[in-house]
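In structure tokens, one chain follows: the form predicted alone.
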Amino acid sequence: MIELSNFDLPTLWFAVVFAFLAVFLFLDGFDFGVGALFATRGDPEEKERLLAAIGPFWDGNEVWLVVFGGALFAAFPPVYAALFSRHYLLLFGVLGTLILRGLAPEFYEQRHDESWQRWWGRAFVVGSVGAPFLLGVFAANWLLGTAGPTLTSLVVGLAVVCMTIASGAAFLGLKLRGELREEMVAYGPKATLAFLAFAVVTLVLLASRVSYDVTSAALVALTVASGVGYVLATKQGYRYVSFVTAGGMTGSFVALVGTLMYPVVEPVRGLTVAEAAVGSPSIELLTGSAALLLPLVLTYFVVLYSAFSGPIDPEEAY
């Protein structure tokens, strides 16, 4: 029988919570893309398209933001209540955009008046890149330590923005058809080489603040390889790969931010992964229950997307 105590669990949660983050950025993150995306569409029955490819999925990719709070709360909570005191208005911020982003789609629905749909289609551009610039400031500001904005968190969350710009093309490469599919896919290829960009810039700035080893600059690499290849495929047509290295390329890049942190998970305080940890039994606890809980939310969504795979008809509506 496996024993729990066996297992470095503070470690093996430190790596939990940022893959619970990583999933979160790449999946909310291509309806993030395909809502900023929005802003390029000036017909109504192609914005409607850009809401329908995204309809069935948003609202159940956004039970990952909550997944990684919960299990940061449940594993780390010395970290979550720091952070979360510290960086109070910047989460009132997430969260607002969050809203705007939900409520924008179901209000331009409610009535087919232009005035109407222009004002809440701008709402929904709002939110749709207000939410991950505001996450990426946060990500820099935890491993900063920092509490305000900085030049730093700045660039990551524009680095964020077109993370999801890029994902959001590829997620629509698999959903739509015709010309318009040709369009936004090759908005992907653009916003992938911004994000490389910015991720450089990020590199640069915080060479002064963190130490580089092998596996962050494994890491930097395979961000960079996953950026390559989706350029390399989207241009050749490769639609599921285009959309697999943008998940490689979110993951990598949320790897790196955990990576530069680690062992330490509050720096402001100094604490160590360890040191923050929920103690036993309640820690063996979480994993136990975690393992039970986990495979029936991953079944959710496989059934979810295996329902809604394909790409939309034409007549389809929000």
Contents of the next structure:
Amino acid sequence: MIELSNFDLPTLWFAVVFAFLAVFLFLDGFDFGVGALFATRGDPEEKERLLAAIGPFWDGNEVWLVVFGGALFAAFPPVYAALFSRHYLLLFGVLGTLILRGLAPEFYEQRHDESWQRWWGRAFVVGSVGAPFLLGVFAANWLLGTAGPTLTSLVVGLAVVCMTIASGAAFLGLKLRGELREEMVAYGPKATLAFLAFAVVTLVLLASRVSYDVTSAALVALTVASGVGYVLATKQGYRYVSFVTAGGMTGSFVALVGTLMYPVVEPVRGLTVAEAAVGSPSIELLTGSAALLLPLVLTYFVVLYSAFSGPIDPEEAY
Amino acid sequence: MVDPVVASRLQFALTTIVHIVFPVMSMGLAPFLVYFTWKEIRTGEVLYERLRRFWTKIFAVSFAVGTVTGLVLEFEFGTNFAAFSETAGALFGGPLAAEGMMAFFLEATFLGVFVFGRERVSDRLYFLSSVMVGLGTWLSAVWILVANSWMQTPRGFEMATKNGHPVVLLTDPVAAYANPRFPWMFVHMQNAAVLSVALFMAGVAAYHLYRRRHLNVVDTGNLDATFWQTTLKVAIVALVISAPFQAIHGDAYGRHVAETQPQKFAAMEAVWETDSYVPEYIIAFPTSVEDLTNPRAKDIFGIGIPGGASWLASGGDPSAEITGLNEFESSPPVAVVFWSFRAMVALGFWFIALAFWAAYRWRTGELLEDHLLHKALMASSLLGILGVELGWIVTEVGRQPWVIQGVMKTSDSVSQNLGSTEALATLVGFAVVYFALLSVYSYVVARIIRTGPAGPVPDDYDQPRDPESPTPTREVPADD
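Having displayed the form predicted alone, please output the structure of the form predicted in complex with its partner chain.
Now the full complex is given, and it begins with the chain already shown.
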């Protein structure tokens, strides 16, 4: 076995866990955003096109949440246990909204009558808005070491919802054609500005609770720069740049939460990364398998996204 | 108020019992979908395209429900069983993370290609995606059963204290993860999934063949008739292989349980006193009313095969000694385990009978005329899934009061800070949501089945056909 002892595996896994969360919030985030934008459409044909845009992707995107949970459990069992049991009802709310979002597109297509589709359409919207909101609340509570909702965590929840709408609009810019695309894309800059406003409020609210340093200041700057870049790129019609900057916003915002927390990983019990991490050989096995598997996972995503690259045709409805 | 331990256990029982239906459907359907896709690509026949499309619809719905209900289980380890998660995380978390990285990604990403990509990707990649989806569903079972088999026969760890909590430390990954129970569980589960889906497909095909029994269904010019005949035949082939195999394998698996979990085996056979020449009870009842609720009841009225249980436990020796439940400090709810085991075995024998009955009718050329067989197949379409449920009840209830056999009690595994109101609220919430979920799923699947492979059923479906008229042909509307 490779000598890993002088490498700080607990810190690596702390970064990996947050990276999984960020990838989830970006990839499934654009699915959530499309779900939120679904609420703005009345025309059944337009709704079909929105569903078709995320159809092949969202199942795979959602797995990043499972992997985030699994990695947190495997690398930091006491954190998983403490965090999940402390946020008992909140996490059942997350599950409830994810159930609605997960079933709605599948069931929506099963019957083509109005009331059936109206109800599953609503379920889709509620799930798509509710899940990122509650996950944002969860992440903020984790950082702050609180159990119930606080003003800060509610603001973070709203910020995450706006962030997913921005990602969703950018994604639809790549997947749609015509007038519908322009209408959807136009929501992106508005959502981004709202996200930046909520993010600033969050930072002000956090000022008394956490100490900012160079890294966190850089991440704040990166978040704001991505947001501004997104707005400018979208106005100019650079769709790929919009999509990438949406990812930048998500990544730097999640990284900021992780940075503000580190080296503590369970604020209530005061457990640091080193104290909470599993020992050898568990963590080495985990590292080895992740190193082998993640390139494979990347390959699957490349296959999937290249098979369905470019705008979808209207006939390809879900 | 309700005890959070009881509420958590009921909630986990409820959510697993419902969840298992969907992985069984997807694991069992996967090999059939690979076969249909392969045939479609090799022969170019519209029949196989329709078979693939039709069963993919059911797969996709099952997968969607399976994903969300499975996510619930992953979360429940943290929300309701935090003490278990903290204690066992070093050993138990790894397989869950591996399931996500190794199995779910494979399944979920290639399902996107498989469901939406027929027109977009090459035949080769399309076939590969069907294999990948199937591999993903099966690998998912690998990791779940690696984790579960460790809970049944824990190896490769030692106990320690960390941050003030008891924790297991992984000392020997090979012993822990290449657990002696794993191959038994995996083979039994996968074969059960194929068997269950074969029964389901046979039931669905029988339903359509039975509905059109007035017609001369042998008439091969009719696409629908061909579709259901092929479905039935493919299902019968799978049944004839998987049903007897399940019984033979189950018998050997039972011996392994007797060796490694004697307490569970004693509960399966309701053996109280250590004894040799233990009979295999076909039925057994406590003789006094009070004993109905007493798991330690000794007086049992039963009809049994002399030496049968000893014979099963030892692999052929009717005089073998079986350790009785009274030798152990605690015991699982014996009646639940005893009856679930018996019902599962009885179903297993019925499946074998059904498989050979159907195979015999096929051989004699009367497969499409035997309406009694059709009725039996329809009635049995969900019994495979029932068998899986019963098997899991034997496995999981039979291990109680241990969550990790001999290491950690279930009552110690529940989250310490969980209040009874919260626990009750989510229990009731899940009961309502899962009831709705099962209802909608059943409704949607029933609708797909009723509609059949290619759009609405023609109006004259149930009308006897004039034998003089030419074979009706109708355009096959494109699916979806």
